[in-house]
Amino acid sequence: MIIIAEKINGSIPSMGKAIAEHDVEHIKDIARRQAEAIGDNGYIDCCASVDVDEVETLHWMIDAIQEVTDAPIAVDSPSAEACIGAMKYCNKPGMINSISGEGNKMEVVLPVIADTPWTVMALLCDDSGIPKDAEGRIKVLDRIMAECKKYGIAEDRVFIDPMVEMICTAEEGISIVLDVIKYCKKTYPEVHISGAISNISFNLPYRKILNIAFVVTCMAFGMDSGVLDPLSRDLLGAIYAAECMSGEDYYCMEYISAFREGLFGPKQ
């Protein structure tokens, strides 16, 4: 699974406060332990939450990401501006942190990124919202896709979000997410399947069960992708234990290998 590494976000309070403080030694450690969570395939999102200087802001979090790794990195905003002007300061080439149907978003973003190795993150909304069945995020999903062949990006170039609401207010949140995917495996298959996973379980008791059981269903119907806390060590075994049962992890050798290293399991 391609794990997009969610804690360097300014919307978490911790973290949104070392942001605030200028606190590149907070912001260092969680890239740190991050990286070696994700491993060698994934991303480290980076995503600063603010609304002035965006950019300068995005830059020097970037260079402190990259003091400690060199895992690529998701540029994220939600303005499309503000995630080409910061692309520049990355070492090598990594995600924007997304487009959508809504606005200019995939005008700005995919004329510059058309002839780079740059991945894309696409959610399934536009200028009326996020809509409410599956039909509707179709769509978008065809309009999107569309977009894409125009500028010659290779469907593996692209990270499709189906939109993952809290459960405990959209009743129908997990098939409509399930169907997205069904569509999107057939239409696109080499298409990744990623979504914020901690947004199911908003406004719930004991989250992290609820999350692995999420990742899980949504694995068995070809999502391989997650924005996620690679440092959560249950939901990480539980990521590889499904790659296990799915067979794309030969004779388990992942598993036993993450197993080994520590990132799940008992803390030793």
The other form holds:
Protein chains: 2
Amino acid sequence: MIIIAEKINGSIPSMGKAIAEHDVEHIKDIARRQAEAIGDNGYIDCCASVDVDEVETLHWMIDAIQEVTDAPIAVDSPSAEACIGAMKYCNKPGMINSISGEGNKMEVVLPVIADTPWTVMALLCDDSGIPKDAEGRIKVLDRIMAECKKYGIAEDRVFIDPMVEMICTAEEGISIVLDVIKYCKKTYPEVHISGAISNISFNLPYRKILNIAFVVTCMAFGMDSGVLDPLSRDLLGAIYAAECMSGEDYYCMEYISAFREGLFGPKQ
Amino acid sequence: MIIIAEKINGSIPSMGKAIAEHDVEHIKDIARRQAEAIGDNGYIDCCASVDVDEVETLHWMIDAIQEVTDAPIAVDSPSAEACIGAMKYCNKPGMINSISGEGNKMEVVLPVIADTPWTVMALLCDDSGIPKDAEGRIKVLDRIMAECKKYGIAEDRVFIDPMVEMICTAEEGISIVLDVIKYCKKTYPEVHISGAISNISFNLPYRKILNIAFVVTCMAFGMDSGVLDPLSRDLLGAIYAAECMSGEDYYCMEYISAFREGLFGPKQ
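May I ask for the structure of the form predicted together with a further copy of the same chain now, the form predicted alone having been displayed?
Below: every chain and molecule of the assembly, starting with the one above.
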């Protein structure tokens, strides 16, 4: 599971405050703890969520993160230009988070990352919003994958987000997401399947257990990445446990080792 | 999800002590709390796990349970004769837990329950033990279903246990269990798919999260019953959450209602 650690995001009130007050220690503390939790196989997301000076703010945040960890950074902005503007401050290749079928996002991002090792998160929405059915999202997926191919971007550099929506208004449960996952696994076997896990539980109580049920269900069908909070101990434990279920974790060695490191389970 | 609540079992040390000491209040307390947790759609398992006077002990335990709840009882013994001997003490039809391909279990149980509404748990093992692959277990399943048919026992009165084994020694993860579940769903669509959930996590730390990942994964493929501890709050919450994922719980009404009743989530 490739975790994109989501907590350095200005839209989270405490992080927004830290960014506004240039509280570098808060950012470093969260970066350090998230990096410990995700291990060698993930990204630290970095989203400023500010109205002005976005690239400068991202620059400052990226510097703070890189003071404490070598983990690659997912440069996160609704503006493709801001992502491209900030990527040069990263010490090593990371992820552009994100493109989609909207506007000129693909034109802005894909040529820039084409001949680099950077990866990209692709949201399955377009100028009409989020398609209401799996077929609509698959159309966007096919269009994005065709563009990536044009630029020589290999499948395994693409992470797709099937668009996770809140379950409390979804009559059919998560069947749209699962249909997109199944199609993607079959059609683009090397593409990573990701998504914003906690979106599923908006407006419901005890969100933790819904997030767990969602990620475990999606992993059973091939999800191998997630934008999530790796400091949510039971969620992280459930991801390790789901790897045991799928046979990805021989003899549960990774599970046992993560438990011994204190990454999940009762706090010491 | 049809829960078979597992805590009234003499092989659990505290319950074994209560049975030995005829501590009726302990049994009543656990029966009452389990009945609250499973709602209208489950069973209270009753297993004496004693070397002598098993039917008499089951009789006394069944009476204790029936003093506090109307929930149907799963009469549980490795001895088919003991199950049949004790079922007459139940005020309403319940479940025989269990038959399998071993010895004469089917001959003893099936004719007795044939013309009743009693249900039966069927373990997919035989005189050679637990088959090492899905094909072997499916052979036992087919044999059991053929016998049930002979006695006119409808599919929806049969609960199968695909034999849940500890994951820590399973190289392939739970693929055997999932293969059996998929075959069963396709071939016998009305049969209930159950199993002893917590077996999965033997010999591993933080068993709770493995049990959750296991039951959620199996539910994604059609499991609709489980022998488990409904007083494990996060496990019960995860089952409600998994029903939301599958679209079985429209607008998450059952989830919200169970949360409001205090069945899961932080203790009040």
